[in-house]
Amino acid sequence: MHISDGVLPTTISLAAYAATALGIGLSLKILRQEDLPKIAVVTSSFFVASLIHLPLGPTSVHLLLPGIVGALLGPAAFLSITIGLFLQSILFQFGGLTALGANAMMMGLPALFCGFLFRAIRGTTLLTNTVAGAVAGGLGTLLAATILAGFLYTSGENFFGVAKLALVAHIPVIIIEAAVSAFIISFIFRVKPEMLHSAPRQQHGITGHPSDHCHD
């Protein structure tokens, strides 16, 4: 699902880029440093998970996990996928360098969303947070694939019907993503479950006050 060098029209990568660079400083403006090893844990599996590709056509459909990261990281979801899709291109080539905005904004926009939506919906039993990491999981990736429709249709008739063929090859990942986010959210919530809070100081004993506890 990568968007590679020279698909996009130019005035697209560079207003791509720029709203990449405002999602990173938003990132690191609220970026705790008790968080640093669980999005460095967050971004090594979706580093890896997103490396595997399946052939489709004139595209590839992989694992993308936007939900699951957004769910986990919260705000910090943008910064863990904009880097984790860095290393590929560099090590990996996949995607681009000139492409790295788009392919940022095309999964860290759906994983901030998904993030938000996840924390509003959860509530407080197994039940809600399973089919809570499920709707976010299945969401995350459909808006990802919309995102990368969108991104194509804007280079022109030649990738109209890739944007068109990348939309159906994903149904099938939007289910299986939904599966694998109800799974994991399910799993931590039974047995760690503060990794599910991502609010500022939320459950910290030391850097936090006692009526910060009240918050989510």
The other form holds:
Amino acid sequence: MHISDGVLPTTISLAAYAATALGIGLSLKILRQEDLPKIAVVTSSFFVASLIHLPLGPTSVHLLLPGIVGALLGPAAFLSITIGLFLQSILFQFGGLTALGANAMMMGLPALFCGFLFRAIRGTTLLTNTVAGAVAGGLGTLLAATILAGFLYTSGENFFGVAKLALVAHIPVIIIEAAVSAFIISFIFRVKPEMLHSAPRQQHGITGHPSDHCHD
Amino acid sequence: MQSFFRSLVPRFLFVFTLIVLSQTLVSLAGAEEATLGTAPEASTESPESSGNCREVMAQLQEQDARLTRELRIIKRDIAALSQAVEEPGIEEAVAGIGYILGLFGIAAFMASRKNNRSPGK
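To test you: the structure above is the form predicted on its own. What is the structure of the form predicted together with the partner chain?
Let's see the whole complex now, leading with the same chain.
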């Protein structure tokens, strides 16, 4: 699920670039120093995850992980995803540089949405966190496929045809992604729950991290 | 003495004619031998050489089939190899992770410098 060079009209590419720049700017503004290592690790995972191909019948699918990135990083996910996609397009030839903006929008917007959703619906128990992780993971891929169809619509494709095709092709990915996200979230909830609540600042008092209090 | 010469001339003539005759005979025999030698060779070779031809043909066809088979294997190998070359591998993944960690390392360094400087000032 990457848009290649030359598929989108120039105006759409430029608009997507502008929107991506805006998103990165916002991500950088709310970026906090203590989150940098976590963002680095999640970015690396996102970057590498697309290389893990799962054989599925005659074809193979790979993980996209926008949902889990959003759930873990919150608004900083946009920066993470853009960096990951940039390196993917340079090193793996996934998507093109001119379509980087569109690809970043396609992955970043679901990540942001899923991040907010995850924080809203995850409760305090392991079960609710796991379910919220699964929902975020599945929904991230679903939204990404929908945005893909929307972008291809601007290049003259039939929106509903492409959307149907993209959704049908990604049903297994959505399921796998939901399972993987649920596993990751439940694991993190058990071993390092403070990793899950980073964005809202008032929660740091609850976790009782001494370093959080002296942060500027 | 004259009688000796008289008897010598016919003897010489006789020997001469004998030599000439023997030579012609030898040459004739040689020619005949040559013709006799080639004729049976040609007559026995024709079926043998056509059998040879068939054998060579079969060998060639077998070789051709073998080479085609090997060529197909090699073509498949080349296709797999080119796909593998195009597909990003562990090197690219490690390189990308290095880029990301380096980038965030620089960001963390800048942030820490800014943080360290601001309380001091």
